[in-house]
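One chain is shown next in structure tokens, namely the form predicted on its own.
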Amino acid sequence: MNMIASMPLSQSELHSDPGAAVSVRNLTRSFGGPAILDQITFSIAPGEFVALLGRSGSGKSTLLRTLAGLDPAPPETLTVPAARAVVFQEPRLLPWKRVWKNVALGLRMPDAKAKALDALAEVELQHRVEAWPLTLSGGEAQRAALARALVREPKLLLLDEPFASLDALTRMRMQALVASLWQAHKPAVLLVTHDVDEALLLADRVLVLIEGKIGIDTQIPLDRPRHASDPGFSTLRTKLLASLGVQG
């Protein structure tokens, strides 16, 4: 029971696009209605962070599945490198398994068990990492979580909302340790949120998706690290919580 998206691709998705980590061309899904997305394109940079919001049933999720290959589409439509890894909002550890365990699943190496460690010890895990996981915090199991998708050395980053469930607290602390794992790392990123701070906070660029359609794409041209006290950063939201029909 793999929870890491890291399905054979075909020869087409295989393919260097050496100006994109990310492209996604005319893509359309839907499942026996209407269009939950609507001819969308657009590309993500090597080691680029881009946000993607919209609300609740815009296709933020199914996009994010089709990126990590859960939810298959046609070849033609998308670009997306072999080496990826996703973070859910669940942690999906499995419980019967140590935690650095947890983090090794499916590595086929055999210095798996010194990856997982070392992996574990950048998230700030060392402590635990013979711990069971239903004796882990909520935010020690995403960050956990998160180890087991950084061991993968992903080229592509898939974040499915993964701070949603936790404390303010927790929360931020999260987002800290996700930027400087991004800058360390440098994978190209995909952060699904409902969060427009949380978006502007840590990402290069935000996509916000409208009926079906990418609506708004913006750059975030805020030095890091980045506050909500930084000049421009007021304006950025109110044009973001706009486009969602929030008035800031």
The other form holds:
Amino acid sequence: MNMIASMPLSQSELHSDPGAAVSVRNLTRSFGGPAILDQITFSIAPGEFVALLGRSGSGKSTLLRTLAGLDPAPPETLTVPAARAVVFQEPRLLPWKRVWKNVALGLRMPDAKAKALDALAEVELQHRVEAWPLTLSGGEAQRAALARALVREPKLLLLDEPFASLDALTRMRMQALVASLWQAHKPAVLLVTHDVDEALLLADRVLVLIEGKIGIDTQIPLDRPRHASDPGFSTLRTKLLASLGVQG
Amino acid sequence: MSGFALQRSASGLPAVTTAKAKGRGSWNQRLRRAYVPLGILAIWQAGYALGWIPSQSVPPPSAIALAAWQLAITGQLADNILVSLERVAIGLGIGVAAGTVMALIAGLSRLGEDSIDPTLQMLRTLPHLALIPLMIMWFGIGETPKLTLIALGSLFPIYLNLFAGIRGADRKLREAANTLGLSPLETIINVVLPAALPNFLTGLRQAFGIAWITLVVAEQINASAGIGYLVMNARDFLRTDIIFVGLSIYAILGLLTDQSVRLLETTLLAWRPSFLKDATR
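Next up, the form predicted together with the partner chain. The previous block was the form predicted on its own.
Below: every chain and molecule of the assembly, starting with the one above.
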């Protein structure tokens, strides 16, 4: 019994990089049809910002949900930190709890309120802590969701297209905010997006999911802070867009 | 979008928002809303004075007011109102409690749903007032059949609304709660039940309405006290004025309970967009 139980564990340890924040080994997911994720293997280093690109339906959200623990996966295929937090495309704040209570929700510590207020100040929402979530603008609500994730001091921050439903100007401000928060706290980040520019602006490394496999895994060797007019940006952009089937 | 969930839960009670919005007019507007009812009373009274309306079938407002006053000073009015209120309170209390417990069991577990829901859905189609003959045979003509009927009538709106509310709680919010490390019980307390609260209050309003209707019918079966008794007694003595007093009291009590649930809604659901809009207007 003991032998059998320990078998897959020791096997997985062989493949996993012990220093990685996240490691995924031969993860396969399918919903009855062809595999959405087909034998995926990759790892994320502590503090590394990884963007995951892919067309819609390519399985990028499935991968994120699996890492978040929302979809089941065999334990031997996955090593993720216990301290992880998710920001979804929608803020998903509980409308019947004031903003700070949403941020403090599930925090099991005596000074949870102070922590929540600090996190809200960090996303520049200190003036809205007592507001009802439904009175927030889209950008404010998403910043509250970001504060709710950060207050948990995650080792892994999962961002599921968090800027997709924001207007263009708000999106740019949010991207800058996420970049600075990441630099201040240095969690490992997996950002799921379909926006190549966003990936190039924020990430250390870009993965592209193509037909259930990681088709491209490339470092982004650009200096920060980045700008779309930087040299090298457009070359990478063209290459990534081509991998997504768009002639740039 | 979270907005989706909110709109859905907010759409449960459109009547509340409109009524509240109207209620927030200036004094002039409020007065304007009283013109028509006051006008009807005036025409009614004038019709009596001019001999157009036979006072034996339709007594004038002045006679109804006088009858109410006479019943009030002898203490009969308050005594009978209290008896009726007590019946509604006990019957509704039992019905709401039972409906809530059943909705929680059926809403929170599939096993509970399979055990409870089919039976309740079948019983729901049976008009509960049709049970009166059985009730009388089983429980006699005392308080028990009246309370049982009120409890039965108010159980279903609570059960149906709360069950739907629990099942309708946004899956996305439950998922978010899961990623925040909430236990299943904490998720029920923080996410599922607050999400179902608007439905519960809708159910409560409907339950109050049904409770009053049931009371009216139940009190006409051999009651020895209560508003229904007052009315039935008045019929025997051809006192149409007292019958009108009884009708007015039913109407006033129904209105007051409805208002009290609305008050409950504005306090408990202060986070909802409709109430927020009113607050900032």
